[in-house]
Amino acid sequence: MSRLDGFISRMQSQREILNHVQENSMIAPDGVILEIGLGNGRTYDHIRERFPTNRIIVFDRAVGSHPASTPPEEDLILGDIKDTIQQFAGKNIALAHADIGTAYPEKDARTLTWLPQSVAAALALGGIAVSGLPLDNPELEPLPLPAGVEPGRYYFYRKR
């Protein structure tokens, strides 16, 4: 598969259990939503229309997104998301979207040494996690992915 392939099948994927998850209303209409990894804003834009009821928080190191889907100033913490995310640890957030990954394996695996205990720590008892990484963690178990999304391109839990 292409690099254009994957990327896309990534997307199509990401879109459809955000999709799922509003459509079956997996999450309360006023939880608080952490996307981890803000890039160019498209899926927090997407996040935003699909939950528009919901507070959404936003990490990333900078802005880089374009101005319509830059949250508010209030609602965006910059910088390493490793540290700025430990403020969040029992906050009994209703979902966090996690797309961090970079298709660098040495990268990756460093993230992984903290993205899954962090999501964890600051999800509700049942909160839902979707990350483009997996997520192994004993709190989280792991969903059955919605028709279309390909086993391993995007990965769905809710936590214990």
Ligand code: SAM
Second form
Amino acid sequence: MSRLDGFISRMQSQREILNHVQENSMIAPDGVILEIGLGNGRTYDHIRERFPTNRIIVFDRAVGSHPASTPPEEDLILGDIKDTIQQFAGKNIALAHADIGTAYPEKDARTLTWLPQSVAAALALGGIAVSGLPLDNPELEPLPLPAGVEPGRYYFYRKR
Ligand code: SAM
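Could the form predicted together with this ligand be shown next, to go alongside the form predicted on its own?
Expanding to the full complex; the earlier chain stays at the top.
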């Protein structure tokens, strides 16, 4: 599979899982969502379209998003997510989506020293995590993937 094919499969998996969460009403209409890694803002735009009543708090080092999908200032948290996400521990977050994998194993290994436990700490019991990197944590129970999502492309959990 070419890198282009792999990228498309990963993006389709991301969208399928986020749509599945919305279509199955897996989070409350007033639950807070964390979008971990704004990037260009394409996924942020999709999440706000799918979850119009939920507040979406967005993280990145700096704003690099298209103006059409840049979050309002009060919902943007800039800096190293390793540090900035810590303030959400115990905040009963409904859904956390993290797209901060790089495909560089050594960089992703560093991210995985803090991301799984930080997401688990932020989520409410029953809260949902959707991630491009595997979140191995005893509090995060892997959920069955929606039809059409290839295992290993994207990851889906509920906090127990
Ligand atoms: N889903 C996004 C979109 O639709 O455009 C793409 C996200 S992009 C793959 C990942 C983003 O996460 C980058 O903008 C990068 O700056 C940010 N990021 C990755 N690790 C980070 C960290 N530790 N702290 C802050 N930002 C980080």
